[in-house]
Amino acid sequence: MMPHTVLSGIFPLPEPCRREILRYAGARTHAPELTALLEEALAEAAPALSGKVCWQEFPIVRRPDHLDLGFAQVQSASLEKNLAGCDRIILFAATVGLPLDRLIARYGILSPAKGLMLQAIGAERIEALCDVFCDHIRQEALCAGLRTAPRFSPGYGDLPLELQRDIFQSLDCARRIGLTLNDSLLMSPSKSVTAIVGLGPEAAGHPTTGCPSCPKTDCIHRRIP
């Protein structure tokens, strides 16, 4: 992939995992009258999902003082780190539609219960996408000889969510894949994620991502072992 150049595709959504959107639900049961409004839930979402992504390979330019990652300079201790080893990124946005929108909004006013587990899967989906788009790039870069570093997005650590403006205006994201960005940084459809993906010959590879990583171990979602 050339640098600049904003590819787009359209990618296929693995079987959802229940017991990952019953956590994102906050159940701590499968009771069976859940199980059966998630099996609802599902097969009405189904025809609303679409697993879109647009990304923009960019070189890293190590300052003194920041990083030069090609569509914008960032002051991030946090983001460096998890860019040790690597000498380039993959700039990404993705979204699974904004049609699971207006089933959750309308479900907010008809069934509370369902507008949740709508909300819970629409979760899920998202995470289900970006592990999928990574996985691309994971074996694309694994034929090159490269690694990769687990997705950072704007907000975690001390990387600023103002970030989203420069991948918005670089990605062209409303065009590219119908993703667009309010002023107050909120994304629509919001099942939607952007994300930087570190890749070299040196890049820490795929550690413990996710929950477990976390610090934040009072979190109502986080992952029960």
Contents of the next structure:
Amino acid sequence: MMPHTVLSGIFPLPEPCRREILRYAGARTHAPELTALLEEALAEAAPALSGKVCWQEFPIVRRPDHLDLGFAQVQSASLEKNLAGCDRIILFAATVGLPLDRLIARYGILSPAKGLMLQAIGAERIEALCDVFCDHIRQEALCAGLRTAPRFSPGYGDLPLELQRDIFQSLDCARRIGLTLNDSLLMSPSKSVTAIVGLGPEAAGHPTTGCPSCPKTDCIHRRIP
Amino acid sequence: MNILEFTKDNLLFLDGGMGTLLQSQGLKPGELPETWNLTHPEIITRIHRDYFDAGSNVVNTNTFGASCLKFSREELDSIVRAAVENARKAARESTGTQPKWVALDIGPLGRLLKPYGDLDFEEAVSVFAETVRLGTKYGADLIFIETMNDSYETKAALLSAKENSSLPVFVSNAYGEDGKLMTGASPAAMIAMLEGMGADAIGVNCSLGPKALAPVVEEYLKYASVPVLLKPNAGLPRAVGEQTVFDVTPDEFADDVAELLRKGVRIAGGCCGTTPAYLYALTAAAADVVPVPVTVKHFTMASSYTHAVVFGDKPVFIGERINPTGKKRFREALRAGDMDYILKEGIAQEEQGAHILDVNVGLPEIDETTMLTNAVCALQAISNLPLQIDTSDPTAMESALRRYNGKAMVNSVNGKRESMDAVFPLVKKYGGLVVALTLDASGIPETADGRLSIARSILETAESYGISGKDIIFDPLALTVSADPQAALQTLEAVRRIRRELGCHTSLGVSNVSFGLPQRDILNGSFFTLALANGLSAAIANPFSQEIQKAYHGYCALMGLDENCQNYIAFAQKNTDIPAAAAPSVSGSDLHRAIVKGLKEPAAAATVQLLSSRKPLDLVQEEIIPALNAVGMGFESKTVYLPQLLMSAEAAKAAFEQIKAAMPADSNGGKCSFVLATVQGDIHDIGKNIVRLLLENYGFDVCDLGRDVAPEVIVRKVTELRAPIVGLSALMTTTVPAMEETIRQLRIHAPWCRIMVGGAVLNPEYAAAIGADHYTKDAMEAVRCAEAIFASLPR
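Next up, the form predicted together with the partner chain, please; the one we just looked at was the form predicted on its own.
Following is the full complex, with the preceding chain placed first.
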């Protein structure tokens, strides 16, 4: 027996949401030539995708001027708001893997239109993977009588991107799921997410982020309400 | 006693987990375990000693993450020194009577190498070198490279160990549940590469328990000619209450590993979750295991970063088209540094079924070393086929082999002493499957006898360099039958006898046989079939040749190498001659529509037809540009979306390619040069690629420098071309400073150029603040902006 350590697993990805992929590609139409391209790209992407996640649980200790999250000390009003009612977090990193990056690069040369579609597929798939994982956490939490807060990533609100360094150090992402961080804080493979999920009896449960709260109303990716 | 000598007759036991034990001793999340060598030497020494007491022959120093990426040079020095001392002390204090060794442990750097990460291969080699030199200096007995989940990083580590130490090197990789490394390599691919580079033992650790790793281990036992090692986890960790437990007990672990020792594994220990108790159990369970002798496996293999190509009964098809000989357009692309042209040649051959790509970029007026190395790296970024490095310049060959990710084919060596003395040391150092031409200082012998005798002498010399016959593919040289009617017969006999008498594989440049004759394809196809029937293992040929394809598919189907004739049937269906129906006549509006709808093939076909009645430039002005404008305006008024804009741009490009082919060669239709790049530190390039495609449509000569481009490189290209416009892209806030620095340098060295910037993090104010002339929000705006700048240029 030993104290909590990093866990990892492969999660099955759900059926892709085509509407969501087209939204990521900046298209609000179902023109037949466009859906044909989407289906082609989906078929090629399928064997290149996997759903790897690693995670670890930490207690939250609230200090006068920061949050002690066990793996790092964080000053962030927006994270604090997100974690209201939580007494612990699941820190996780997820990736759909490197083969998709290779495919995107290949079509960057052969066909930028398909390259764009593959990018959009990657964006939709990594979000779907995070949703699957967070659902899993939510179910487990429910069994323990706990609720979960919406996942919150570095770069959201005032949570600094630099937190990535601590996350990578702590979760050992390279070893667990083959995810790495470069000097500019970019992740490779590119279709990857790190995030914090708050757990607690009084967790907020509703998003404080997402399209409705974003001031950029002319964004091509904005979800239509 | 030397560890390699010991391993010849004995099983060798390694240690078990370290990280998980340190956590239970109080190591904090994020704390660097290597520092405990200095702060808690007694704990580290005790863990090592417990392993030696449990029967381990080898313990790994607590240096898994010890590199100069995480520690200063002084810290690294004291950590490695203390780590080796701690292990040595444990060996002295242990009550175990078995022979004991201390291995310098080297784990992954935690950074991904280029092209998908930002760590340069040579930088990785030198980072590993620091640790290797220290470990060697402080008295480690061997180097243990472990838990590597990327083939390229494994290569960097092994190369570094070989270059900076003469100690034995063990190399162990971490395979996932899919039986592959995180970056995609199969066991056979890793075995080919690591054995080629001279690893002393290879194998598998971490990730999974012994049962789950068994299929990967069996692949190792099948292909490896060096001792195979195994260091599995105690199964998978799971959370139970506030604790983490592993799901395989010491006894199950010991039984499962002992089972694999009986199958041929020679070196075993444990990884995450295993403790001295697991090693006690293992050494006890293995007490009656008789070591299985390590034998040479006669597999001839080349590999990439995903898979190995094994030479055997089924012919291997090596695509020959990345080669400037006799190709004007290819030579132009090489001179212009147009890498995309080369990449497209590669992908097109892959799509035609090539298994390996030959890469020859030699031209007298270019720097072949740089070009060959760049071409190899660029091809490996987008194609997972193994490559055949084709050059007569040993410097270029070494540079490309060094950077190659996998075990490359090398084209070529021959029976001349100076050729062998130049090529064999490179093959010995970097690994490789070398093509050996059966010619020597007196030329090509006319007879098969003569060629065989050269082959024998090449084999002998190769052995003296430590290269075995399985790593040589003989090319007994096809010569034209137009000059000598016996030529083909002699070559065929040589092919047959090399296979039968020398037990080696062969390859031929098939098309030489028909030189000087009409309808060469017919003879090439027939000769290929004959050669295959005589035992030819591989051919370097043009995958676009119908007769070669027919011969290949026919042979495989007839020889029982194509299950249920599946490949043959697919090939035949694709090639059924469709009776040439009268092509429907095409009007200008069809071309217009094909572009607006984004249909590539119809756009190209309509262009070809229309070119018979209309002038190329008229088509551009009257059909293509208006169609592009219609789409562009639709995009601006949000009735056409980005992917549709791109599909139209690609269709227009397909039309332009036909137009270009119809234009006189010396005509220059371009507007002006436009240098385009994603700035240093940023690897996002989809937006930049979109801008490039549209600019090309609108007639700009785009010089695309790619992504993660240093300011100096951009400045050099702009001054070299005296380009009037530069486009820079950045997607991350963290890379905008690199954009600002590029602009600063451009202002000093290329004051004439106008600078456009774009990317997700920028806006007009931000762009102005970092000194750019123009901000463009999307690709259409970039085109409009570039056209306005072009119109304002003095003529």
